[in-house]
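Only one chain is included here, represented as structure tokens and corresponding to the form predicted on its own.
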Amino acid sequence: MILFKKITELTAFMDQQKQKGQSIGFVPTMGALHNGHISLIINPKKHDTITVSSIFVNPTQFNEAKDFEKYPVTLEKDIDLLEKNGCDVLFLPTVIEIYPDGLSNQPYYNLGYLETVLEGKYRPGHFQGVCQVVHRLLSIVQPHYLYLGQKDYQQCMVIKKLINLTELKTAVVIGNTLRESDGLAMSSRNMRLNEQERKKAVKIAETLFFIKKEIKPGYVGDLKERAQQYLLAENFKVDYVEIATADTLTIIENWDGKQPIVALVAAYLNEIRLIDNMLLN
């Protein structure tokens, strides 16, 4: 694996690869890697594509300065996992690097609607930052494939979006959420449960499954306000359980059996803000 701290550096080594014809697939992360990242990673080397990665904890995507500071950082550890699974290159910028003229002034992206709902309502701002660092990761390492994970549902919509409005020539491929055994999400936030909320944190999970379980058509605002107070009487801060359309993210309160629908959820357990989502049918 070759390890580039410097964009023209990278963007020569790039420039190489695609005159030999070579295929690029790319994975952003910002650290704390686990094997949901190495499944992203492992992707692209089936279709014999050269796998790109970065490590980057982006400041402009933290609407809390304090998560920020608290996101764990195993860049030692991380470096063996990428190396060990295949990574060919690994991207390493500063954030004087990524932002060379600072981090205000940013380019304004038009969201439209998916920048209202869920996430985009309890961390207002937060999509902004995270289209302002994938619209110049991917300016940067120009790749033909993007590839993502399905637990940061929201997340890869908007970049879909972010990836129209500029007209990059990027594919988006997601892959499955992985789960631990007994079925939470994998996640680098998870690093920061203790003993006790780590088993508390499968709740979430399990309020999904519920959710897949127990949907009918007609009215489905009963069968959310249940998975609510499930994780409310587990002690969790609900900041939202909703159900919507697979393709739009449109909330829905009936649903006529047909239309492809997500369950969403974000809760805090104590400080730590966990997200999951399961597609229902």
Second form
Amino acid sequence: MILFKKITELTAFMDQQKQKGQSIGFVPTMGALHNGHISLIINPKKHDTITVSSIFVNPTQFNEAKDFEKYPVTLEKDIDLLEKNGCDVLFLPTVIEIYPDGLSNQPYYNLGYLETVLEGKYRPGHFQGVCQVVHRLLSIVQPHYLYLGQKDYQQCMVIKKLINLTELKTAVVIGNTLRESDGLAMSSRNMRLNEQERKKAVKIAETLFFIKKEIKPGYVGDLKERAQQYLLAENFKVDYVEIATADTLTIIENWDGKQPIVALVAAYLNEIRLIDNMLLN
Ligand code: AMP
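Starting from the form predicted on its own above, please write out the structure of the form predicted in complex with adenosine monophosphate (AMP).
All chains and molecules follow, beginning with the one already shown.
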């Protein structure tokens, strides 16, 4: 694996590869890697594509300073994992390399409805930060394929919208959410959970499995309420338990039994905010 810290050196290498006719797959991450990330790395390998990954904890997407300060960093382990799993290139930029003009004065992206619900509503400015960094990274790497995880369902939709808005020529490939053996969605933030919190964290996935099992055509408001009560009873601070259309994320109260829908949860265990989602049909 070749490690680049400078954009100029990375782009020179990428240009050479593209001239050779190589197809490029890109997996952006914030590090503290786990098998969910690695499943995205392995995907392009199957298609004879050069795999580029990045590790960059993007300051502009954190709406809480504490969350940014406490974001786990495990760089040596990450490099080892990437190398062992066949990643070809790692881009490891500094903040100045990504934002040479500073963190303010960034472009604004008109994300419309997507920025007003769920993560958009509870994390103001978060998706602007996501778009700023992903736009910048895509402009640098110019990959043919961008690999994202369904774990961040709304983020996948936002990034697809970004690609439309900016007319970038990258195809998005979405990988399934990898889970721990008890069902908890893998997440870098899980590293911050203490033993007791880790045991409890699985209740989020259980809530989603419960909704999937219980959902029936008709009014779904009471099911959302029961699911939320389950988490509240376990002392979670719940931002939302919602059911929405899978294609547009329109929140629904009634379901016709046919439309593809997704359940989404965001909840805090003490200071740590966890999210998860599940397609229901
Ligand atoms: P992050 O490092 O959290 O920014 O995540 C980098 C990429 O990995 C994003 O596209 C995430 O959606 C994806 N990802 C995170 N957790 C998982 C998981 N459990 N399974 C699959 N992909 C994941």
